[in-house]
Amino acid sequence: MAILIPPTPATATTAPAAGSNSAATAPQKVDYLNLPCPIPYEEIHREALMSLKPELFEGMRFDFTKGLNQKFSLSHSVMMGPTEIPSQSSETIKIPTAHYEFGANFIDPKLMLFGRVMTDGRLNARLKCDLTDNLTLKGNAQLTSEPHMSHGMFNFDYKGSDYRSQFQLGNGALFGASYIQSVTPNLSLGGEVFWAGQHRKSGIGYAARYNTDKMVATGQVASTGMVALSYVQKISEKVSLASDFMYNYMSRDVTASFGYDYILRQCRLRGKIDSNGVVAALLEERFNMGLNFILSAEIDHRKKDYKFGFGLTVGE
């Protein structure tokens, strides 16, 4: 007579429990009708530019900002240092200069106005106005006594649910338009066109941007010959590394650079080194609320060009 032996625990087959890892590892569906809004086309490289294009200067700089009320403030700036002048030789020619700049700022949730006037007669103005919740007007202008050096431009930016578009209008019969669209939660694609009637030049360009919580990769190509690639890796909330590659297939110029951005409790350090041997760094140290000290350095051994600067910023 046959004897039935019950299965051992090792050989028993059990049904997967509800809420097991099999359900957790299932891929999440993407809602393509509810994608995030991308950043503006002109700012697709902004994370890389923060590290690779710091605001370097040479000489001494002092900036003072005084707030008159919650919306209006005045600023005073004094800059002293050498200024490079164009030269046909390989050597860098500098002349000592000094100037004072007076500014007025008006900041409102829907309207921002900035004006600057310098002792050499230049006047700079910027405008940003939210016409609607989705449409923004931006403008900038520079007026100077030098012939053919004054210019102005207006931008109309429209922000959609998952896209952005921009139309540009400037003096010299300058027209431009750009559009960028989110195609996945992390990938956005865009393009631009422009026409400079005064110089009889036109162009078209394309761009792609892929970003996650830890990295940002961008690529851009234009009919003018420019190819730009950039990559930013976020090591932590305070440290990020960046690199870029610039190529112009008409002039055959190639430049690659590597930079860093390190944010400490009281200071911020940014720097870069490129394929031309240029090393640069910018240190911003916060002494107290509304008091910052700035150190700037740029060294180019090939051209024997060394730039050092220090500054003090008072006010917010």
Second form
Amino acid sequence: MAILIPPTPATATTAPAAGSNSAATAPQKVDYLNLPCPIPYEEIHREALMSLKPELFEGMRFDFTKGLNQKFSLSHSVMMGPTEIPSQSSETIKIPTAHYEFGANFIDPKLMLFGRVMTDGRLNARLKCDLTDNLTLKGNAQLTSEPHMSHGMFNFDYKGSDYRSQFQLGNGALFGASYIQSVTPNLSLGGEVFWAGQHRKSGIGYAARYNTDKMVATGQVASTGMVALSYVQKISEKVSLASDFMYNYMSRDVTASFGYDYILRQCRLRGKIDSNGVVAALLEERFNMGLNFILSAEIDHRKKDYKFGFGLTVGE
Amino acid sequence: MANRLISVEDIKAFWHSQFHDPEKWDLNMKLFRAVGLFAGSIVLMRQYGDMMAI
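One more: the block was the form predicted on its own; return the form predicted together with the partner chain.
Entire complex below, previous chain first.
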């Protein structure tokens, strides 16, 4: 005798589950009142700069950082090598120099202080203080014994829910302001304006940044004649490729570069090539806990300028 | 016939001023090289970037 078996609850729920999967793959509705906070305006090219503008150097470099306690540390740096001097002709003029730099760092969750003093009397100081949860004060100063060569600047940064604004005050009657707003979860737009009273110059600029999990694309234009575009492709957690384009239509200067950034367990390798025929690379190898070996190379075939450097970093 | 020769001369003069001017051509070459490197690298990254993964 045939018996009809009713469908089990398991089979009955598979059809609605398939329907909910298709709903999950459909684009979710964007909540425009709950957009993420964008990154600061001055860091809009952050990923491209990290990959394409490593700290190349020429000569020998030794850095030693000693932590005295959890918040306070001292640093000693020795640098020996040629220093380039700006010259009118196309030839580069280098003068061999050697200097020692003493530094002190204070790092607290709400307050950070950095100071560096060199043997030629130059002092660099930086300050970052969280006045409230949303308001941050930053300051930096370079003081020298040469007259009219000292500079100082203060920034007030306010972080909103989906925007950031900054106000700048500097010596020489320098005033600046910038604002950046998240327009969609991936796109943020911003603008800046500055006034340099001492030189009687002002300028305005606009920037846009589009980022996803896999890529970041940014563009910036300014009335000073600068156009800057960058594109970073995040291949994986360890590898990223970057490209940037900089054009100044006032000075008729144009440069594009393409580079890579490999962050591995024991080392970090960055390299780039640019449209002026300059090839550069920087390798930071971690020998042991707190001991890093650095190799730097920059080769400009056109100007016949070859720069090689090596260094050691001890401490965090 | 004479008019055609004059028009060809005009075209040659225009070509010479735009493309054979050393200053403009230097800047244009630098611009083309930079734009080509930027655009070509973006195409390479998007198409073949996964091959560089470790």
